[in-house]
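Take a look at this single chain, the form predicted alone, given in C-alpha cells.
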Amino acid sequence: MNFCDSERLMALLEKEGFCAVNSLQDAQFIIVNTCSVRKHAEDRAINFLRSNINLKRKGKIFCLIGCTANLYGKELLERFDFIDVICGPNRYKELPEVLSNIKNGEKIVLTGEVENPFIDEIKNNMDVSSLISITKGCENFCSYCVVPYTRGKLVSKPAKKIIEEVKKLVERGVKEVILLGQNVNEYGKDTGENFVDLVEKIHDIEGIVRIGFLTSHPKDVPEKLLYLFRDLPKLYKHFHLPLQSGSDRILKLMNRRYTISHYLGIVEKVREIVPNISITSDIIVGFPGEKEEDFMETYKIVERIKFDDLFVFKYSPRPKTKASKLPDDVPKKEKERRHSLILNLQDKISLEKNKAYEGKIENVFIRKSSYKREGYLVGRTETEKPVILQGEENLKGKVLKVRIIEGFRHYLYGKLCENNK
C-alpha cells in the first residue's frame, strides 16, 4: 500500500513540475513515507531523518508522510523539530501546492480524512506490473490494528474509475495489476459495488495477462470469490488469508470475528475448488494474554494447513488500539521463542512445497530484471511463486513456459523451455 502511494505521489509531483533525484544532497525536499503497523517501522523512519539532520543547514525541507503522520499529527513537530511537513495518506494531493509555496522555517500539518483520497496520476515510464489501491481505510477495528486510526474510514474507488485506470496502464505497457485494500472483500460496501464483479470486469480488459489482490479478511470471504480462482485464467491462484492466531480465545480478544472452524472451512473449500492453489497468511505471536496452550494451537494449525508462506510478527502495542489497554504480559524472550518456532516450522513447509515443483513446466509471467543477479529475470508462476531464471530484458511482460530446476525456501529456480514462441 505504501509502495503504491509513493509511486502515485511521485507521478503527481512530476506532473506539477517536480523531478526525482538520486541523492539526498541534490534534493530540495526529502520525503519519507511511513508505516505504523509496528513501532520498529516508525522508529526507522524518524531515525532516517534524524541521521541526516546536517542537511537541514543546507535548507532541505524534511517531510514525514503516511500513517505515522496521521497517527500523531502535530505532536511530531513538537517532538522532532527537524521535521517541516507532516502529511497523512488521505491528503497527498495537497502536497505539490504546499511544497511549491513553503517558506524556510514554516511548519505544516495535513492530517485527517477527505472525500476522495485517491491519486489518479500514473507515471509515464511504467513497469509491466502495477499496484492499484481500490480502497483506502478500514472500519473493522481489530483490537491490535492501528489502520483505522491512520487511514480512516473505508472509501472505495468507483469501479468505473478503476477500469479506466487499468486501460490507461495497459496503454503504457502494463500487463499485470495487483489490487490493494486493507480488506478487498469490503470493496464497494460504501458504494453499492462488489469485489467479485470488479475482478471479472478487469479480467475482460484486453492486454492484461495477470491479476492479483491483497488482502482478504476471513470473516467475509464470499464463496463466489473462491470460484474465481478456478474460472478466471488471468487471476493468480494465490490467496493471502490472514489467520493471526490459531486460538479461538485469542481471536476473540483480537476482535477478528471468525473462528478457527470457519477459517478451516474456507481453506478446505478453496483447495477443493483449486487443489494447487497457494495460500499465505499472517500470524501474530505474543498477543496480550496468549498462553502457551494458545500458542500451541497456532503452531498445530500451521502444521495442519501447511501454508505456502507466512508473515510472522511479534505483538507490539499500537497507540489508540483496544489491545494497547491490555497488559503486554508475554515477555520479549518468550515472544522471540514463539516467533522462531513458527518461522522454523514454516521454513520446512515452504521448502517442501517448493521442492514439489522440481521437474514441472510452469507458465511464468516475467515481471522484472533481478537486481541481485545480472542477466537474470524474476517471474511468477500461476500460483504466484517467485521464479528466478536467465533471460533477456525483452522477455519482461510475457508469459513463458519454464522448467523448474530446483525449489528453494523463498523461490524457484528455472530454465526457459525451448518451445516458447
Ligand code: SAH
The other form holds:
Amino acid sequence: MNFCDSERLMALLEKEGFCAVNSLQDAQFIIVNTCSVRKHAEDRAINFLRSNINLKRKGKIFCLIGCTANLYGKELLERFDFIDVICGPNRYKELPEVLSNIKNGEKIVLTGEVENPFIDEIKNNMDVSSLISITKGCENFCSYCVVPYTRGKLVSKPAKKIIEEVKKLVERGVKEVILLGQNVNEYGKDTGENFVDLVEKIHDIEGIVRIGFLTSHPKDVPEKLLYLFRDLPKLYKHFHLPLQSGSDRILKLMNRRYTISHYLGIVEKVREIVPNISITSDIIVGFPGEKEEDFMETYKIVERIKFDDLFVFKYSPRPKTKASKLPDDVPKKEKERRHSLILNLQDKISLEKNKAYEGKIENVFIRKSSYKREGYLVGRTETEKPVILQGEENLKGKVLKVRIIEGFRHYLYGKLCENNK
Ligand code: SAH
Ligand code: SF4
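Switching forms now, from the form predicted alone to the form predicted in complex with S-adenosyl-L-homocysteine (SAH), please provide the structure.
Now the full complex is given, and it begins with the chain already shown.
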C-alpha cells in the first residue's frame, strides 16, 4: 500500500514540476513514507531521518508522511525537531502546494480524513506491473491493528474510475494489475458496488494479462469470489487469506469475527474448486494472553493447512488499539521462540511445495529484471509463485512457457522453453 502511495505521490509531484534525484545530497525535500503496523517500522523511519540530520544544516526540508505521521500528528514535531512537514496518507494531494510555498523554519501538519483521498495521477513511464488502491482505510478494528486509526474510514474508489485508470495504464504499457485494499472484499460497502463485479470488469479489459488482489478478510469471503479463481483465466490462482491465530479464543480477543472452522471451510472449498491454488497467510505470535496451548493450535493448523507461504509477526502493541490495553504478557524470548518454530515449519512446507513444481512447464508472466542477478528476469506462475530465469529485458510483460528446473524455499528456478512450447 505504501509502495503504491509513494508512486502516485511521485507522479503528482512530477506533474507539479518536482523531480526525483538520485542522492539525498541533491535533494531539496527528503520525504519518508512510514508504516505504523509494527513499532519496528516506525523506529526505522524516524531513525533514517535522524541519521541524516547533518543534511538539515544545508537547509533541506524533512517530511514524514504516511501512517506514523497521521497517528502521532503534531506530537512528532515536538519530539523530533528535525521534522518540518507531517502528512498523513489521506492528505497527499496537498503536498505539492505546501512544499512549493514552505519557508525555512516553518512547520506544517496535515492529518485526518478527506472525502476523496485517492491520487489520480499516474507516472509516465510505468513498469509492466502496477498496483492500484481500490479502497482506502478500514473500519474492522481488529484489536491489535493500528490501521483504522492511521488510515481512517473505508472509502472505495468508484468502479468507473478504476476501469478508466486501468485502461490508461494499459496505454502506458501495463499488463498486470494488483488490486489493493486492507480488505478488498469490503470494496463498495460504502458505495453499493462490489468486489466480484469489479474483478470481472477489469478482466474484460483488453491488454491486461494478469490480475491479482490482496488482502481478503476471512469473515467476508463470498463463494462467488472462490469461483473467480476457476473462471477468470487472467486472475492469479493465489489467495492471500490472513489467519492470524489458530486458536478460537485468541481470534475472539483479536476481534477477527470468524472461527477456525469457518476458515478451514473456505480453504477446503477453494481447494475443491481450484486444486492447485496457492494460499498464503499472516500469523501473529505472542498476542496478549496467548498460552502454549493457543500457540500449539496455531502450529498444528499451519501443519494441517500447508500454506504456500506465510508471513509471521511477533505481536507489537500499537497506540490507541484495544489490545494495547491488555498486558503484553508473552515475554520477548518466548515470542521469538514461537516465531521461529512456525517459520521453521513453514520453511519445510514451502520448500516441499516448490519442489513439487520441478519438471513442470508453467505459463510465466515476466514481471521485471532481477535486481540481484544481471541477465536474469523475475516472473510469476499462474499461481503467482516467483520464478527466476535467464533472459533478455525485452521479454518483460510477456507470458512465456518456462520449464521449472528447481524449487527453492522462496522461489522457483526455471528455463525458457524453446520456441515457447
Ligand atoms: N488488512 C490486512 C493486513 C493489515 S497489516 C488484513 O486484515 O489482513 C498486515 C499484517 O500485519 C496483518 O495481517 C497482521 O498479521 C500483522 N499485524 C498487524 N498489526 C500487528 C501488530 N500490532 N503486531 C504484529 N503484527 C501485526
Ligand atoms: Fe487491520 Fe483488521 Fe483492518 Fe486488516 S482488517 S487493516 S488487520 S483492522
